[in-house]
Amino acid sequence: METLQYIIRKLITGIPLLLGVTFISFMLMVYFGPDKTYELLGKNATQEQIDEIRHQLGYDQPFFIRYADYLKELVTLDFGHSDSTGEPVSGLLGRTMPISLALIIPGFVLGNLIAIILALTAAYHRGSWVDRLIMGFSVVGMSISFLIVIIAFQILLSSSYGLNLFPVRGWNMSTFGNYLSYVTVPTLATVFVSLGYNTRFYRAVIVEEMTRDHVRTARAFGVPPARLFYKNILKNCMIPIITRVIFSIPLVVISGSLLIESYFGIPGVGKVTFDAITTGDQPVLKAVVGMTAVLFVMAQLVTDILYRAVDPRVTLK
């Protein structure tokens, strides 16, 4: 009951953030976005056919009677037609958002586990070769660019000139077998670049948690390394790593993805995305903003749910 009535509490304080920043995006969207009068008229239109495209896109109305029809479309989630493909929006996000979170979610979990994993090792050498070497490599990681370890990745195990083991471009998903080889290099890129950050950040608060009184006082009196790590040390963690978590989901299923499959060919969210920024699709891009900012508010009712499950002391208020 007290966990029902916190998440109502805190949907209702959400409304003001969704409110925000879907008014600071769709204003941006209105005054710096693609007027398609002129595109879809040419530049010889007189002024009657000017007026009419321009009411037929709905540019005639008044500035907050188009956010209120924006905010309606979220609710409904009935957000019109691409401009580019005629397509229903909703279907064309319902059929792109599995193939993003089939393409990303591998290599997400992968690149937090073995960051942790790595940022435990390197805290329990902390000072050692080990534990320099893993920075180091964390740093490597840091310092190259996304997209020259995808071409990197590509070169290495989808060309003739490496393995040649995978497919280069685009997307199938029919048997398991057809996406392991089209998941594996976005996979491997994606961990690649992922693990410096996590794995410094991690590491970082692993070593803040080492120096606590209640640590010390384990370690005097003989208790176990891979218990006072795990009870004493991973669990108290947990805070900070599930807030960084959950609230990565958002940026790297649009984000994250729009790179990898603008590059890959993969047809997801994220080449949606893309493809409505090059063409000026404005009702893809408000639902696509639209939605992230959902996700976000989400993302911090599930991170407070998820404080409570890890420490008994959190209280939800």
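Numbering follows the first chain given and starts at 1. As the structure is a computational prediction, the values presented were derived from the model and not from experiment. The term rigid core refers to the maximal set of C-alpha atoms that superpose within 1.5 Å between the two forms. Compared with the form predicted in complex with its partner chain:
- Comparing the forms between the two forms, the C-alpha position of residue 50 differs by 2 angstroms or more, with the core used for superposition.
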Contents of the next structure:
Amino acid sequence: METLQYIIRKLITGIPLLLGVTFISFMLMVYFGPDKTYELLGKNATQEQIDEIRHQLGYDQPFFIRYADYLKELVTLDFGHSDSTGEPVSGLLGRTMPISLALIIPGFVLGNLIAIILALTAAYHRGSWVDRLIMGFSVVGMSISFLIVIIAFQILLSSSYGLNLFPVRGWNMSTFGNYLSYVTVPTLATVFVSLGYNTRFYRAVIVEEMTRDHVRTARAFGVPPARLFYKNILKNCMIPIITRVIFSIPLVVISGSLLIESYFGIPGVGKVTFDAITTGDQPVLKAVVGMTAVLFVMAQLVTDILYRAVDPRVTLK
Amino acid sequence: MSGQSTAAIRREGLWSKAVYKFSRDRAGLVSLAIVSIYTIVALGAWGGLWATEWADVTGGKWMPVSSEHWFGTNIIGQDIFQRALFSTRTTFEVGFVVALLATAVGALLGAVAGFFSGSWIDEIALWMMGVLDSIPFYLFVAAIAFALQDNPYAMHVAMIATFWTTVARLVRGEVIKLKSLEYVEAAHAIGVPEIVIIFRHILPNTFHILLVQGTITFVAAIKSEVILSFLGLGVKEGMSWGLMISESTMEVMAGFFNNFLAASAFLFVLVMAFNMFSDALQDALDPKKV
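Instead of the form predicted alone shown above, give the structure for the form predicted in complex with its partner chain, please.
Let's see the whole complex now, leading with the same chain.
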């Protein structure tokens, strides 16, 4: 009951954020975005036809009425049909969302898990060559552009100039074997790029926890290292770790895969949204932007509840 | 304000200590040297001393590495080495403008928000940061590029609008800590106006944060520039490593890697050096860093 009250209160305080994100995005992407009138008209259109199309698209309405209409669409989750293909927006997202998720989840999970393991190893051997080696590699990882990693991995793994093991581009999820062959190279690239930043962040968090008094005390009482790391250190580091992981989810879902999707020709949400911006497909844009904002508010809520779960001292107020 | 440690009376300040620490950090010095070399290359390209023929066709298609064309030529016979040198200038332009302005905006808004923490001014600043952080970056840039109608600075505007929030959050936290110290209280007591307290007594004490964040923002800006230029949202006029990589994707499929390798290597070495420089700066300025 207390938790439910908390959730409702938190959702209400998320409203200003929702309004801000939708307002700025609406202004930029829809109000100042590309004008579709003349693409939808035939040659030599009369003034009436132009007016009719503009009316259909809602261009003749004042700014705030259009924004209010958008908010109404957001609440009812009815965004209409895509201007470009005529497909219902919900159908379009329903089709592309699973592809993006299937593409990005393995890399995201592995990138964080491996980073935590490396960070623990580096922190355990703090100051020794193992630590310096791991941290050296993470600086190198941080310094290589994602774009270069994608192209290099593609040359090395999927072209005839390299090992030629995987398909160069495209997407196919019909069988698990197909899925694996298409997802491997994007996943390796994502893991490679995220490892550098993640390892550094997690190591800093872990080292800070290691220097606390309670860890020294536990060590003095002879707690074995494995137990010390799991129970006294890792568990106490969960709050910054959870924050980082959960807050990167909304961005990973929407735009994290944009570069991979456009480079590998994978029809996911990132690609669809990018195309919608460049062609001015407003219904799609409105849906994606609104969804991102909602995901952010949800992420805040979920982190707060998880804080409570990992640390009983946190109270939900 | 630094380098005064050689004065007759040896003072132990944040800056003199930082200079001493930095001068003993070998990786930091090497990275500083590399960044300086890049800066000279960029300045020279800007002043027209070298890389003046970057847009001219000076050889045949895909010529190999030779003494005339150090990195060979690209698909239409332009010299890759000159193009890579010229791109250095673009990179520094983007990095410098974005880092300077994003840090300035972040410092200003962060300081004001921190000083008035808990009031409506702080609430609005925090709300703005939350909103800007919640808009996916690449989509935001694409949208701004359209809203500004292909203005060549659309990319800069978008990066500044997104990158200032991190600086502002850090400065805000530091200002909240500083404003409860005795010297600020003393300034209040003798009737110093609030605006003077913020900008003369508090903000200069966050300068070490701004310096480190400035270098981090510089790196973020040049890395984003490459990806944005590749996507067709970034540099429109001139040349950049992102555009070179974008050109090279076709060449790579045909088995000619010079263009791709040159741009990647230039970018990697600069970003790596800058990251190490930033780390050394942090070590020198932050006694608590682990």
